[in-house]
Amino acid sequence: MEIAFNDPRYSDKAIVLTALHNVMDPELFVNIIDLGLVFNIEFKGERTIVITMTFSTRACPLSDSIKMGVRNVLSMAFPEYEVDIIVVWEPEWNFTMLTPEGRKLLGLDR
């Protein structure tokens, strides 16, 4: 996920990523921003951060976990803001939506 220079929040942004990279998934190990879970990083209204993300499956068990370390960190992060959270399935995650770290973390590029 990239955070376009000419964004007016990209300082912003660049907090809330920074603080997702240490949002790990509890079974890969791997953190949510090199799998490539997240969509999207807004700044709604006042005091709202909103991340559009997905899970490498829709029985993914640990989802609520994961969903929970978003919120905890951006909560250290932004203690004075609300998450929420929209999972979507469109588009589908796959592995090309790894980022090089995270592919090398996974062993893919041997």
Second form
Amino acid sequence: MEIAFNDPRYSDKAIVLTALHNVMDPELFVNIIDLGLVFNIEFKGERTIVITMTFSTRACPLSDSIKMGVRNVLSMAFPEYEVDIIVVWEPEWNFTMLTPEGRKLLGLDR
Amino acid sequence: MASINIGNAPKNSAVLPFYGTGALYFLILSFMLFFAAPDLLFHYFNPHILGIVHAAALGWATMIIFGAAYQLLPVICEQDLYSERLSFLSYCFLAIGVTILVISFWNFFTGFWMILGGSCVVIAAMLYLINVWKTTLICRQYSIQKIFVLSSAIWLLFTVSLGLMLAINLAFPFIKGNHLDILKLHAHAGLVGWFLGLITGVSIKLVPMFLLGKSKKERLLRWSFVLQNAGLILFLLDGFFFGTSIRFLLYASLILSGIILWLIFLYDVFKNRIKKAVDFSMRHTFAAMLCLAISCVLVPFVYFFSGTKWAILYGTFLFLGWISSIILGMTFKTLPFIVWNDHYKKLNGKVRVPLPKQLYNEKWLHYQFFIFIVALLFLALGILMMRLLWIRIALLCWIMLAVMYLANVIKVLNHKTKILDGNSIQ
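Please show me the structure of the same protein in the form predicted together with its partner chain, now that we have looked at it in the form predicted alone.
Okay, now the whole complex, with that chain kicking things off.
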């Protein structure tokens, strides 16, 4: 997940990205950004943040908890905004979506 | 990109009683085995062994599987469970039914009590099937997991209905065929149709999820389904109309081919996994698969060799090896997450909270695995060599194992919400 430097909401999106680093997948104990679960961050209208994301598996029993985590961190960073989470299965998550830090945290590069 | 709907996990009251009661039944089962140790050296058709087998199959395995299935169905179907009330009702009927049934078998109270217990179990199986059926009906997408879970629920109802007929037949004989031959059909409908079908269906969802592994060989699973079920149906029809014959080896080969295809799929997932470290829960699953393989090897011995020890050994590897090992491991891959979700879902991201794996004692799980291996090896050797002392030592280990497992389950169930440092992360 990268934010373009010329994005008009660059600084806000950077705050969102930092906040989302605090949302952990409780099974893997790696944050959702380094797992590559977040596809897009968008500011819509005056007061809505739209997060487009996926899960490592359709059967993720902790999906509710992760979505709640996203809402929690964003409501702390942007108390006046609504958070809209869109969960998608395409593209399907795979390990190439991990960041280098995510690979390290999962011990893939040992 | 298509947005999707995710089913909500059912309330804990629809799931947790199954885990608690199942763990308690595992301890009861271990004590029953210890007290009936000499019976393991005789024919399996005796009151104590019948009581033990029903405690294992229904009180322990089916109880936990019901709970896990109710939790997993919304996940597989991406829809809410059809009815939490039905799941709780199925718990009540199963718990009452299995208790009456086990006491009846142990003391060989044929007649009213055995039939009552069996009837309660049949009602529980019906309620389970309705819940599975209705939940999968509203399921948006076709999945092989769904087919396995649904067909296994149908096999369960068939198995317990046949069992009820046998219980009635003990008091009021009406079945023309040999009671023991029908008993074999009842046992294998349960083992292959219910347990194998359900475990296949659930494992092909859970193992990739826990190992973060993928396989493109889903086609194997469709063939696995066809072979497992075709083998079983042919075995039952032939057995019912013509009695046990050497043709059963052909049906066993079909089922075995289905098992092999399933295991190839799991191996492919294992090879292509992201999580390289294999924890003790997953080791239990691998040990279970080894026990299943040993059971398959034992099938010809049961048929061709005289003596009842082969049948007892076969049952031991299936119930105490394969099914129990899977449950002993998978409990700690499912239960802590269910409880964690209830305590920490709303706190995730706000404060530091324990991880799901910190809800149980990991050391106990390590010991549990090693005690399981020792207990099973001693028990198998004791039965094979007909040594009562070895069997008794193994069953003492089995009691230790059950105590450790129950204590760990209680630790998870009694978990109180904790915030690790009390500080907000922002």
